[in-house]
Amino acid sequence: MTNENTQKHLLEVKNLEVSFYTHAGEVKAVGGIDYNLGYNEVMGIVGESGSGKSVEAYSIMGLLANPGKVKGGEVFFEGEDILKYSKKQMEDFRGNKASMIFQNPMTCLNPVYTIGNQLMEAILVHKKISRQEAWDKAVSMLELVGISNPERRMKQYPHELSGGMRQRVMIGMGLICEPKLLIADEPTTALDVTIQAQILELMKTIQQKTKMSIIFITHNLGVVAKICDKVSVMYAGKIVEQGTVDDIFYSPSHPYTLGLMRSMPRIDASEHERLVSIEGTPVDMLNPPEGCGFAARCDHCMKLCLRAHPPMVDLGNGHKSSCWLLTMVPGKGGADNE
């Protein structure tokens, strides 16, 4: 069946909601959130812990553990909904369409097994290759990823390598089926700035040589601005604003995304200006608020906000946000409708 999907994006996400069912209850971690990914795309999910970033992508990959749970919603990869996927086209689905970095790759890697097991095994998994052509390939792919002397390192184990190369391991594995879709999910947060700074080049780089898609996870607004085309801001499960890299950091419109921009330092900031924190904690999400989830952090609160959960307002050219205040504003789809 064909599907405009398939046409404008490679992926899309309609009203995803994901809990876990604990024993203290249900903890909504993903609260029905939307977005499309374009072909050759890299989106960028921002948010502080606990927003929901991981979960979404993991329910992606179908990698969710119990207790966790997808409640509703679909997910379309070139017009097929993921969420019914078989066991086995799951299987197929991960590695071969679609790849994962995680956030630690000390703990992904297998100690007992060298970098060249590892490797080939994702490929042999999914390619009709012989152990030759499967060591070939990712020797090749060591070298992409800028590891020096790859036969060697294919005999090593991951405790022998630094930091950096063993995600650059990770990335070459994630890589080396070739993927159209790739998730990255905080691959750089455990390096130092300098290799934090080579992995981000590294990944622009391969994904402008093959034309993949990128959803990049992370909390961290310098990698948005250097990896990234559009941005999704996630807060309490929920995605409050959603645009290009230009909008998001020179004209945020949700309060939440304010308060992350002045809580970055600038190179054309004044000597003596001090950063602004955010005040208060984050939602709890085994009794999410009825509301808006930033309303108790927000200096901009009205009573409305407490009661009800704002609606996602169209600020043109793909820019949204949820907030009452945007519907207050004439033109933008809220003033006119009260």
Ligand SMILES: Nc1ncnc2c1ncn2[C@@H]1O[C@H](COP(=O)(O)OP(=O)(O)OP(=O)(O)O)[C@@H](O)[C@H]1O
The other form holds:
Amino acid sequence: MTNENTQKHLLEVKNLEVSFYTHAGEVKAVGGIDYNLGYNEVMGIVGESGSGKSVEAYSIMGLLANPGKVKGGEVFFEGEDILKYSKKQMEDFRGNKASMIFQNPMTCLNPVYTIGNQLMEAILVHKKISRQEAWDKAVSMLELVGISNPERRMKQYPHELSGGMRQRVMIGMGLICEPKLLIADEPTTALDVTIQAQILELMKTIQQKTKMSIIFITHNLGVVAKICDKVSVMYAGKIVEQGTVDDIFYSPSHPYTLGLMRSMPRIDASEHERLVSIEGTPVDMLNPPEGCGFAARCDHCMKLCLRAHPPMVDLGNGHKSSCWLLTMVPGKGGADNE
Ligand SMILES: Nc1ncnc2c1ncn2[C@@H]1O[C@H](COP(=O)(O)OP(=O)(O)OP(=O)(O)O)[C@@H](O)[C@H]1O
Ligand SMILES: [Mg+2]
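Write the structure block of the form predicted together with the ligand for the protein whose form predicted alone appears above.
Let's see the whole complex now, leading with the same chain.
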């Protein structure tokens, strides 16, 4: 990797492959993905359930549980391959440089400790400061995430808070060590729409203030439009299209992305217009097909698509898409259109 790249991107993921070695066989959850995340950049990862979004995030954070294993690839964070880190270095990375927030706050809040205790612990493990300083920092973090009466909340237990408030506390926990990278895995899905909008607004404000980079995993394209600069669309363990939010919303080029866009409710839709769902079932990751993962569900499927996985085609300015159709430039002897 060149020095130029080190300075340009906070995170560089190269050909990351992750598998689960189960009794039934190898589940190829992530099948070689590449992307870069710049400083002060927010990237959305979208894709249907089981496409590998969470597994990819867990792998970066070193949180992959058995029988999951990173099978190949590199993940550079500020130029260092974090997949080569020792357990100790990884713990340090997770506390000081990167953190992750989850869909369910109870996965990271401990029910038997007070909110204050948990926030302070998160600071004291990684920073050499006094308990009083940690208390003050925790109180200001609760204020920052919009929790009223923070001094009182510090002494409460997670079950005494509403769902929205717990989600705010978890965002606070994720931010308290001022990470350069935040991975948010569906952090608002469990909340009602009003609270969801508030939390998104909050994350946007904090991101603009701290300039941290965020990977935002979601099913919700509305969330992507609201908070992200660019998007990676995942299907069956692979990134099938990448681009800016405008590229993905206004000029989608992969048939799966087109399907996703058609399945999104439109504000200008007539009353009787139906949402188009994508026909077919997701790929069985135990026995993934040889060719394009989307071929069986694609209206444009050709014989070639069943035989070989399409290359990532560069459409310019960071917009990339992996579909054989895009390789067929008339007169240039593209792939065999059968
Ligand atoms: N512990 C496990 N053992 C075996 N396979 C697993 C395990 N965890 C995940 N997988 C497989 O890895 C693939 C990707 O799962 P992942 O959780 O990343 O999907 P996702 O895109 O985050 O979906 P969702 O939107 O539902 O959260 C799936 O095919 C899933 O079956
Ligand atoms: Mg997930």
